[in-house]
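A single chain comes next, written as structure tokens; it is the form predicted on its own.
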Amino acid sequence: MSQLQASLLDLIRRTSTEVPDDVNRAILDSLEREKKGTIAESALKIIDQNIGLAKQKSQPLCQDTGSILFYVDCPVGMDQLAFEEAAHAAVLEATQKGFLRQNSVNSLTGVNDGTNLGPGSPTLHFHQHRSETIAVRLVLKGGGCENVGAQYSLPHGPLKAGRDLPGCRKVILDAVLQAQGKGCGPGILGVCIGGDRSTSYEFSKKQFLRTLPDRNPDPALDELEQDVLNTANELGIGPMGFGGKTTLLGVKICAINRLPASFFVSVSYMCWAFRRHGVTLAPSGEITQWLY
């Protein structure tokens, strides 16, 4: 095994088994917020318990491991080639010890060759920078909160929702009534506006890499990021749906360019399983630092 895939292959295992610092920190906070003696605050210190388990044992988080979603900062004249193939032989050896559980089928088949190998599994999006470090971060994406993701386009009748901030905000809040129950909550929303509809997604998921405590540097998303988190914690949805105070752990905003004939509002969710982690490379492939 080369280094590099040995690097790659504690990555998935910390990904897969330890939710990020900044996650437990904000599912504690939570925990410490919600009425003694309720049903939230129940589901709550079941999260908590099966994160401290799952950190112990070095087992999933979750049955469902997830899409395997790489994003890596690499240098000019890296060998991306050499790259996915150490991180295919990575993704096939954690799925074999069982830090990631065979979960990936063929779509038109429905087969599961057990491997998590496939067309679009895992999935790496690279992107070259001048500087010889190489940055390699993995979210671990379930199929219960993809499922409750949401693309609008604006203007919606519904909603009277116009190409605006504020009817940014109607739909995002209303992504977030649509999952209530759904979704393995607490979640945190990753928002992109803007783009065609597939980069909208894209960087939607980008927000993801964010940490939950940051703060947007653009003013107006800002406002905006802190008003959805709020408002939605004031909804009464709750973890799982149950009531409660803790809806949403966080709220991560991007606006990125759009066509004039087209105003996107893609709103990706992640479950309280929040698998996100993070690692910096020596040219040898050895881990230099942990991101979170």
The other form holds:
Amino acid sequence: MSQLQASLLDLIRRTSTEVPDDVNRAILDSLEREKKGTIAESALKIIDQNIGLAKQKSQPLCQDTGSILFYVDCPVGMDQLAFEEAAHAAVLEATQKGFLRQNSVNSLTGVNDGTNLGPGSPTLHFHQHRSETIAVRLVLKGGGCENVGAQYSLPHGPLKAGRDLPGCRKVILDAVLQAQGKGCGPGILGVCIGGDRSTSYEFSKKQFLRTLPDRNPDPALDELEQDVLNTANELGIGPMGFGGKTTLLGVKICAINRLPASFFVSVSYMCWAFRRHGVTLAPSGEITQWLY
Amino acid sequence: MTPLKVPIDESTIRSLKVGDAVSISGTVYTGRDRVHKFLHDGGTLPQGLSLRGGIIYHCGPVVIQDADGQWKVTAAGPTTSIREEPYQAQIIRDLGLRAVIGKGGMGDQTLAACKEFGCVYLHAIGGAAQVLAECVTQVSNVYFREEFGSPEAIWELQIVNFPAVVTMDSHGRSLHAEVLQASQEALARHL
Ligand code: SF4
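Instead of the form predicted on its own shown above, give the structure for the form predicted in complex with the partner chain, please.
The complete assembly is shown below, putting the previous chain first.
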């Protein structure tokens, strides 16, 4: 096995079995905030236990090990095809070792060949930068929470949402309302304002690479993030939709340019089992640092 | 937490209310899409298998066989229940189920069947695969494994102190409907 493949396997193992520190802290904070003796509190306690147990046993946090999304920052001239081959080999091995469930199904035939390899699986996003380091971030995105994601085209008549920030706020909060607890809340929202339909969703997912306590450098978006987070937590949906104070753990929003003719707001919902880790790699493929 | 031992009688089920935390012990049977469709379309359970007074669990467990041929559950979280809504009411009636375990809640037909036949919907913690697998102490049997594949088979599991919450009771109340309505009203105040 190449050094790169071994490093990527370790990245997959850790991502599938351990939530990053920022998410763990947010869950513990919310446990403090919930009223004692409620079913919301007991749901969060079980979630907390599950996080501990998965890490201790080095077994998947959730049995749905999700869509496999790699985000790679690479130096100019890096061989992306060789990287892709190593990533595929690492995914196959992680599946054989049980860090990933056999989770990828041919959409036409319904056949699951048990490899997690196929069109769209895994997905790799490459991005060149003028630095010698390779940074690899991995998100495992569950299906239940993916199903409650939503894309709105503004203006939106029924919600009375116009093409402005108040309109964006209305549709994002509508997505939270529609999701209830069905995406295994408490959840984290990744939102993109603008773009074409597919780019917009893609950028919404990239927001999951940000840590939960970070603040948006754009004051208008920062305000919207805090506002949606606070408002959502006043809706009383709560963990698993049981009612309670913790509906969301975080909201991350970006804006990209759009055509004059369209105005999309894309909302991706991440479950509490927020699996995201990252590493920097030496040219040899060895892990030099964990990023989260 | 209210302890719940399978088999469960009707008066125990009728005493449960939305919001009660329960801790389940005894035998449960997994069943998801294939099983529900099969039973709904007139399929019958294997000879000798009865779920009367029992529990069906919407779950596709990860089960491995050890060196001695023993089955072992390594992940056992709930799957989304609403997919079984077209079938569940009939299956509660025909099989005499006293409880359904799953996640995300179910609709009006299931709620009505819970009221009519004395059944509850128990919400397990979505994603808590490891905690819930620890509650499974033994795999006693498996049915339809060849026909439906491992995750879709009926696994007969012995569970101990499996935590869940009553979110739909046998008196017509649904926590899901109530939280939806309350959150809709709360959102209207914030817009
Ligand atoms: S939504 Fe997340 S926690 Fe829930 S079952 Fe899917 S992957 Fe697991």
